[in-house]
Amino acid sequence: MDTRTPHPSLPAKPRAFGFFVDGAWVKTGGRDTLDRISPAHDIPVTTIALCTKADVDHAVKVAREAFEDRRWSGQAAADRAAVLLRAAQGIRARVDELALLETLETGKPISQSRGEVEGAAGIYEYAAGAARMLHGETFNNLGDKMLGLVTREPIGVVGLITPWNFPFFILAERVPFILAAGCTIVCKPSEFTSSTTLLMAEILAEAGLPAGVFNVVTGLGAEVGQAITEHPDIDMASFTGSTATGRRAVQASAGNFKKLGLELGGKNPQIVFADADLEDAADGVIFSMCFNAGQCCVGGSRLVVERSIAGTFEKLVTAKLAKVRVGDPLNPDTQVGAMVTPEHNAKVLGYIENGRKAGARLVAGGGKAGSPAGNFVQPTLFADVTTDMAIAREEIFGPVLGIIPFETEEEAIAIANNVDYGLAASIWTKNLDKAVNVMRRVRAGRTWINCTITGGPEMPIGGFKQSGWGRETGIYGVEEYTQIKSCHIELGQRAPWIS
C-alpha cells in the first residue's frame, strides 16, 4: 500500500503543549519549558512543559484513585474493548496531524510516520480483542470437596517510560495492553518526542476512557523518569530505551520491589548463507540497517555472511546502498531521515571514525550526509570487521553495518551469540532445516527467517540477555500487566481441627 502523502510544510511557529492528568489538559503555568528543535530542519517545532517530582506525585495519586475505585478495572472486558476500538478510530481520524508531528520531532520520513500511526490504530484494535480473551483457570482435580480457581488481576498503577525513536508506535505496543489488563497509567514520553503521546491522551479521553486512567507528565528523565521508577505507589514500571538506562531503572525500582518490564538495546545479526536469495537478502539487510536512520533497537548492525559469497554479497549491498534516498523527511520520497540530536549525530560519526582506526575497511558512506540543515549520516558499510571491534559489539543506533564472515553454521551461531544483547536476529537461507536449527540456537527474542523487522501485534516482543525482561504485545502483553491469584473454595462442611 502506498502510504506517501503530499509534501507538508514546516510550521510557522512551535506548537505549545501542556500536560495531561485526570482526564484534562494542565497548563504549563510557571514551569520551565523545552523547545524541540527539528532534527532535520534546525527550527523549533514544539514546546513542552518540564514537569516536576510534585507533578509526578499528583499524577500517581490520581492514577491510584482511579485504580482503587475500579472505574476502569471494574468494567467488563467488552466495555474496555469498546473504548480501545473507539481510540483506534480516533487515531485514524487524526493520521495527518499525528504523522506530521512525529516527523517534525523525530526526523523520520513522513511516509514512515504515517505508516506507523496507521499501524498503531491496528494495534489498539487487536488489544481490544485481547482484553476479552484474558482469563484464568480452574482446577477441578482437588477432590469433590475443593474447587481451585486461578484469577488474573490487573497489577495496579503502571509507570510507562517511552523512547524517542518510535514514540507513537511503541506507545501503542504498551498502552492498549496495559489498559486491556485493567491497569491505570502514568506515562513519561521522551522529552524530544512528547507531542503524539499527549495527543493520544486526548484521543483516549474522547473515546470514553475514564478520567485518571491515562496520565501524561512531560519532562526530563533525570527528574520525571527517575521519580516514576522510584515511586513507592507505582506497582510496575515499563521502560524502553538503552541497556545502561535500563540498569539504572532496575536500581531505582528496588525501593518497593516494583515489577519491571524492560525492552533495551540490541546488536542484532543478519545471518546470510550462501544458499539464500542474495538479491532479496541484500535488500532486507539494507532496509534493516537504514530503517529509521538506523535508530531502531531491532535493526541489523552486524552482517554475518558466509565467506564463500562475502565478496559477491558486499558488492551487491554496496550497489543497492548507493540508491538509498537520504534527505528531508517531509519529502514523501525520502527513505532515510535525520539523527535525533546533534549529540547523537556526533556519537554515530564517532563510531564510524573508531571503525576506521580499528582497521575495518570502509566500503560505503562514512560521513555526514550533505544537507544545509539537520543531522544526517550517510548509510555506512564496513568490511573486514572482527568480533572484538567496538562497531561489532556496541549498539551504535545509526545506519552503520559491519561485515563479519563465517565458514560454518556453527561459527555463524557463535558469532551471532557473541554479544551481551539478544533482542533480534534475521536468518537468510532457502534450506529449511538450516533455518530452523539456527533459529533455535540464536539467542534472540525476535527472529526472522528470510525477512526482517516485520510482524504484527499478535506475537510477543522482547529480548534475551541484556536486551530486557518481560514481553509486550500479543496475549502475553496483557498478561504481563496482571498478577495471578490462587483461590481454594471448600465445598460442604470443613473437617474440624478441634473436635
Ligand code: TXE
Given for the second form:
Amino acid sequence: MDTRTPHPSLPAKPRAFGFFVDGAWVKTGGRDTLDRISPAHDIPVTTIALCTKADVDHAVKVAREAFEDRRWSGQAAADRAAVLLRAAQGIRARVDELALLETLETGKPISQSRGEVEGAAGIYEYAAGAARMLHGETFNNLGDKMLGLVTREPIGVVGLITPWNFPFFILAERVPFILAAGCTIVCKPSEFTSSTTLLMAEILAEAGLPAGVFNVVTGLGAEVGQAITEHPDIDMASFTGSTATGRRAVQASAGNFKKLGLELGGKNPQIVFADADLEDAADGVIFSMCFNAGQCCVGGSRLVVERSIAGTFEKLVTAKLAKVRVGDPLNPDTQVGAMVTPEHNAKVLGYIENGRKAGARLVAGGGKAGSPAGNFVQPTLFADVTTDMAIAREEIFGPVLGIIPFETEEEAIAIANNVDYGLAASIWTKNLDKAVNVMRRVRAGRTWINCTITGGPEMPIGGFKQSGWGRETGIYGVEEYTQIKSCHIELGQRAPWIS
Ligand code: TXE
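Hand over the structure of the form predicted in complex with this ligand; the form predicted on its own is what we had up.
Then the entire complex follows, led off by the chain already shown.
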C-alpha cells in the first residue's frame, strides 16, 4: 500500500497575509503588497504586506517595552521552556499547512519541507531544555572576604533577518534560542518566503508567548532589513544571507555598535581520499550538491578528490547523478525542486556558462531542466576545474559541482582553505588519523567526516573567515544572545580607603 502523503494541489488563489506585532495580526491596510510567485509553477501563491520603516519603529518599540517590563525575561526558565514545548506541539499540528506553504514559496520538494517542519519542532524542544541549562559562574577563589558572580542576562531586543533557502528551519535555529535567553524579537523574513514565519508568530502566541515578544514585519531587504540593522534601539541583529548584504549589515550596525551574528556564504569542499568508501562518498557528495537544489549555505560545491581515483570517482558520481529526480516539488518523489527565482536561475545558468568558457570540462547536466513552467537547473558536474576559476571560488548557490584533483594531504588542505569562505567541509576517508588531521586544519565552522549536511540542534553552526561571526544552536546558540555581567560581593567589613 502507498502510505505516502498524497500529492498536494496548487491553491486556487494566493493566500494573503498581514503581519504580526504585539501578539496580534496587523492588517495590510493601505500598504503596498507583494505577490510571491511559486518558482516551480509560475503562479502567485501568497501575498504579503510591504512594511515601512515606520512599521519597524513601531515593532521595535513594542519589543523594547516587552523586554523592559520583564514579562518574558523575568519568567523562570521552566516557564519559558513550557511555552517552547507547546510551540513544538503547535508546529506538529500544522505540518501539512506549513510544509505546503514552504514548498509553494521556495520550490523545494514537499517531502523535504515536511522533514524540515518536523525537524523544526524538535529544535524548539531542544531549546526548551537549553533554556533551563543556561547559567553563569561563581568565583569562590577571591579570598574569604570576596565572592565573585558571573551572570548571564538576555542581550535585549534582537533584530532577526532570515533568508529564503530554509525559511522555517533557519528560523527554528534562531528563534527558540533567542527566546530561551529571554530576549524579545523583531523578525524580517525574506520577502520571497514570509508566510511560515508569520504562522510561527501565531503558533507562538497560541503557545502562550506574551504579546510583543516575537514580532514579524514583512517587506524588502533594502527598506525593512536595512531599518533593522540600523535601528538605534535594537541591541543585537542576527543576519543570515549573502556575504555582500552581511557586509552592509556590519556597516549599518556601527550606529549603535549593536552586536551582530552573521551566517553568510560558503564554498564548501568535499574532500575525497583514495581510501574512502567511494560508493558512500559519491552518494554523499551528490546529496550535498543537490540538497535544496544547491541553495544550501553548507552544500558541497567543490569536489577535492585524490588524483589516483579522480577518473573512477568522476564516473561513479556521473552514473549516480543521472538517477537524481528533478521536477515538480509537489510530487512526493521529487528530490530536486525549483530554483528560488527566475533571476537566481539565470545567475546559476550564468555560472555554468562561465565554467564552460573558463575551460572546465562539462561532465553532466549543464542547462535548464523540468517543465516549461518554473525555474529548474540540471545537476551539473564539471571536471578539470582549477582553483582560480570563478566556479571554484564564488558561491554559485545551485546544484553545480567542480572537480579539483590533489596529490597529497597537504595539498588537499591547502585547496580546501584557498577561498574567502569557511562555512563547512566534508572529509571522506577510512583512515582516522588522516580524517582528524584534515578536520583540525580545515578552516570551517562545520565539518563532517564520512557524512555530510547532518546533525542536530545540540551542535553549534556558523562560519570562519568571510562566512560569518558567532554561532547559532546548541547551548552556544543561547549564550550568543546573552550579555555577561560580573559582580563582586564583599563579605564582612570593607577595608576603608580614608583612614
Ligand atoms: O540574499 P540577501 P539574496 C547567498 C546566495 C545567494 C545570494 C543572494 O549566494 O545567491 O546570497 O541571495 C535581506 N539590509 N545566500 O539576494 O540579499 C533580505 O530581504 C538588511 C546565502 O536573496 O542577503 C533577506 O531577508 N537586510 C544564504 C535576507 O537579507 C537585507 C542564504 C537575505 O537576502 C538587506 C541566502 C539590507 N540592505 C542567500 N538587503 C545562506 N547563508 O544560507 C536584503 N536583506
